[in-house]
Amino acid sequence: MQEDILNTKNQALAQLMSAESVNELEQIRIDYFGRSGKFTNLIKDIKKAPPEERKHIGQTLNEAKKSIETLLEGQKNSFKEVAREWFDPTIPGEKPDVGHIHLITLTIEKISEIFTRIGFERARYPEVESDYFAFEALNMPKNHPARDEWETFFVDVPENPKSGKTVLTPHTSSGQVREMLRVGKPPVRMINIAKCYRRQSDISHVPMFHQFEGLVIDKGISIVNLKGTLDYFAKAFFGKDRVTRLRPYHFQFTEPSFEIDISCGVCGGKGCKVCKAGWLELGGAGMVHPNVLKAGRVDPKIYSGFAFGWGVERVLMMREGLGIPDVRMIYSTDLRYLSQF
């Protein structure tokens, strides 16, 4: 009889643990402790046991009954807790954390919007480019430093007999000749914004960066048009109090050529680790070289033009009120930093 009691106890406990509702628990209680329940019948059978065993059997039955009743009560309480949970489907849910557009994307949109005001059309050309459009068509000789593997990322694919090696485009200037060939005949007024790649990484350089290239070609275009365009952008983007300057320079694809500097927005022009002497170079500019016009099938005797290429990251760093001291911070994955903007 002792074995029957233990088996009945184990069966009851197993059923209670797997019960899924209060009604199911009630049915288990009736099956074991009701008028014809299994434990009720075991209690009735005690009188059939030998007298010397009845006391021990009774103790075993009471312990088993107590264990089952304790678990039964606990299971009932757990179902009652669930039943007391309140839910109103009309209450608005918790809004998930939503990010925002990255600083670079916002800057590209702003740059594009400013140049669109004065008639520029947005364009974009390949990031994986041929040596011809990246260098050859831009009047760069074979021994130019920019064509060295320590400056440019070359793609390991077979060299094309006509267009040369394949590179990750080092500048958006590679879109100049492509745009001239696409348009066919001036006027041309293009703003090309894309990713560029160079083997550089320091406080003001990153291996992958964004650049925007402006190109204007028409009859009678001069340096006056170039400076007026750049001044308009500088005032519209940086604010009326910021100062820019042109420095004579040399680029293979422009003649004459200039580098464009702006008074440092981090230190206010006093000199810091970003600008070194109060000015930060934004990029290059100049009048399109006649050889580049010829590569784009434009007659340099009839048409002239100017071009400029500036880094988006540097333009962003110099924006009023940001004070970003290191270009690499722009690509930080630290949400404490990114959430500030």
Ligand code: PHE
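These numbers come from a predicted model, not from an experiment. Positions refer to the first chain, counted from 1. Throughout, rigid core stands for the largest set of C-alpha atoms superposing within 1.5 Å between the two forms. What changes on going to the form predicted together with the named molecule:
- When two forms of a protein are overlaid on their rigid core, residues whose CA moves 2 Å or more are considered shifted, and residue 101 is not one of them between these two forms.
- Comparing the forms between these two forms on their rigid core, the Cα displacement of residue 252 stays under 2 Å.
- Annotation: Cα of residue 156 displaced by less than 2 Å between these two forms, core superposition.
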Second form
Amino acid sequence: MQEDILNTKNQALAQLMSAESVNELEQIRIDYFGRSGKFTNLIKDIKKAPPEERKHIGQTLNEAKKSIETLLEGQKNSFKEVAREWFDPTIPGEKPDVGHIHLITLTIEKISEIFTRIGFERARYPEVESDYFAFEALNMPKNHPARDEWETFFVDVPENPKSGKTVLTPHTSSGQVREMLRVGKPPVRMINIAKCYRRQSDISHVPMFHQFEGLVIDKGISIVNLKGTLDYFAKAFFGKDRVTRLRPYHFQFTEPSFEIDISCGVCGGKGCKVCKAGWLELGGAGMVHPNVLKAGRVDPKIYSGFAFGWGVERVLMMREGLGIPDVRMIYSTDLRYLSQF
Ligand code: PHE
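Can I get the form predicted together with the named molecule as well, since the one above is the form predicted alone?
Expanding to the full complex; the earlier chain stays at the top.
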């Protein structure tokens, strides 16, 4: 009997060792411990043994049973482990979310690149600015009604006896005189791209927006140079078929002053629902006013210059194919919107 037990045990252990699946292990378990399993039968046989041997046989059976069960459990777990580690290289991976540069930053980079290609130098001037550079130096003395067009935010700090109140700069033109003073002696070729602030919020205005301001001062600069520069930009930014036109306008800091229109990209200039008779308004420009040159210590008898200042958000929205119904969406934090670009 003792020998039968040991043989059965060894047989079971050998089978368990060579089993290759959980199902096989289960079959072995049934073969040995099932209702008429080999081991179950041995247990039943105890009754047949002489009473003095039963205790000893019982112990041997118990030990054998334990070692079989231990191995069975171990094998089961090892199959589970393998299942967890099993790796299917054909399943498509989970891609992590990748961000991208904001639409406005991309546009600023593009504008900057277009102008630096033809010799402009990128500049940035304070967004918290004195009244002097924002208005006074631009030929708009205190209480001049033209100031009303820039719905300005004032910063609540004591007024400076020389430079006046402090404002959030309402346009990048406040960099014009600063640039002339920095350069000292012309030529000046500045492209100033910065944040601007105005008290306006509707579908075509955000209180914080961006402008890009060009300023060129040298001997013999005329409207021809302005027009050439604007056409170059229009083609580089909007497409080679686009052209610009100058429309008379008024600014205190340029004389003459213009509003610049660009031919409509949808109808090609014929006139459609999107444009005004074939043209879309881009922004302001003009020949730098002699008083502004003087404020920058540039002699208007020797030098002349042109300037233009346009909205980054505006040119972005006007570019073909970008149907943004409300400029404020550009600054939304909604990923469903932002991730389109
Ligand atoms: N600063 C003007 C504005 O904000 C635009 C402009 C710039 C006009 C330079 C003429 C010359 O509307």
